[in-house]
Amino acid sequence: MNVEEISIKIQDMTIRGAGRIARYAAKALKDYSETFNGQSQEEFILGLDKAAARLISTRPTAISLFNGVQITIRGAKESSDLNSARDLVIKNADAFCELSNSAYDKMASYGSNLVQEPNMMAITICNSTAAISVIKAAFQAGKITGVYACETRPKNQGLITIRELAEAGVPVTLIVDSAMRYVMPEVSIAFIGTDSLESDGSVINKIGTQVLAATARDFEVPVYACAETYKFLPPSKAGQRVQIELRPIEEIIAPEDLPENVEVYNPVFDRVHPSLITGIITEIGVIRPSEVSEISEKYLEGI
């Protein structure tokens, strides 16, 4: 697929999940560079902007998809010649692609280490492949039981994650999102995905993850976030703050059933605090949310 096709998918979430859209944004300016048949490094140096440009557009929320850009195209208006650009360009969006993809297994085992008693509960929400696959390693290794997956809604990522875990043996058991504290008593921890990690450790995570969190510290659950480093915040935009993405009223009602004078808001993301983290799982270990700052600073150094 080329950026076009990606872009599209990626804005009506037919390509979901924030490791997953930051790699194919990768591929995207791979095939770009693949495929660019023009003379000039300027002109495609132009190109790779207005591409990256256009993908970045696509889920302003997610940091990941913004640093997966940055990290492909990094040193490519620096590289000597038309050739050396675009191998630059193939060869970081080759990289890119196996770090995401290996830094599951190492966030699973890092994951699976905090449960320290065995039989516990689980509870998650949306559809996080980091999570699952900490989840996944918890359950193999006999330290969890079972999970609650909260259904997400209104696009039901939840329904994903129970097919994700049903298929690796996994008990799972699905409720609806306002189910979750009636639950919660049973539970022992908490795994969540990350859409993006601000600087001062606020996790930015799909609607409804505040409330999980929220819930779980009046039970006394520990509440460990999953993200890999590329979902930081960059150094060049510390002290920001994540744009929260608006999402379509179709994905809530269909236009004609709203009544009228009836507004409807759909913001897609939640802004998790850091006091409702209790860790931050990532490739390199487990993190406080004081970290972030220390951490992105050295793995997203230029970006």
Ligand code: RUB
The other form holds:
Amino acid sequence: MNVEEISIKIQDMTIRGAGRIARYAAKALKDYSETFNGQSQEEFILGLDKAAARLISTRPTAISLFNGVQITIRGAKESSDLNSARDLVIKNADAFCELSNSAYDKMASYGSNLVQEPNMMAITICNSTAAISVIKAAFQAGKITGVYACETRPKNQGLITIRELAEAGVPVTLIVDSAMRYVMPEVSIAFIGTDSLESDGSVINKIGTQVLAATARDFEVPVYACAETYKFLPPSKAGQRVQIELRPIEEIIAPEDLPENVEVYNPVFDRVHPSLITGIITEIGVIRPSEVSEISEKYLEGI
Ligand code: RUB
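Please give the corresponding structure for the form predicted together with the named molecule, as opposed to the form predicted on its own shown earlier.
All chains and molecules follow, beginning with the one already shown.
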């Protein structure tokens, strides 16, 4: 698929999830480099910048997309000639996808070691490949007995989660989002995905994550965010807040069913205060929210 085809699929959420959209953006830039048939490096860079901007514009909240694109195009402008620029983008894209895919096993191992007492119920929201990797590993290690999966209105990504967990043999119970407080007394640990990690350790993830984290705090349930280092806000954006994506009202109600004089508001991501986050499971280990800036400087240098 080319840049435009992948952009459309990210925008309409056929391709979704912070890790996956970043990998597809890298693949789109690889395709651009492989199929470029112009003659000059200037022309290549111009098109590359345009492709990068198009991909980044598709979804505003997941910083993984921005970082994945920057990591892929890094150094192309400074390359000595057209061929080395093209080769570099292809190499960067492959290396980024490899890093992203290999992060899951590492996070799974760090995350499953966090569970101290066996026979615990976990809870999750939305559909996070990172959180699911940790949950699967924790179950296989006999650390958790099952999972509550929130349905995740309005797009019901929880339905993807229950299918993936069931296929892996993990006992999973689907609940509507508003049942999370009702079941929380039975829960011992929460694993959530991450779209972006802001410099102060705030976790940006699917709408409803804030309710989940605040409810977990009330029941003294630890909350672990699963976030590969490329989901951290990079040094060039340190201290900034990511934009929370607003999506069409059709995701909530058919416009013809909407009574007159009624507004619909559809913010699709939440910002979870760092005080509600027990730890962040990354591919380099489990860190505290207060360590986010330091890790970002180290792993996203120059971005
Ligand atoms: C998906 C979502 C996921 C994170 C992390 O939102 O909030 O929890 O993206 O996912 P959407 P992963 O469905 O709107 O893309 O761990 O797969 O990167």
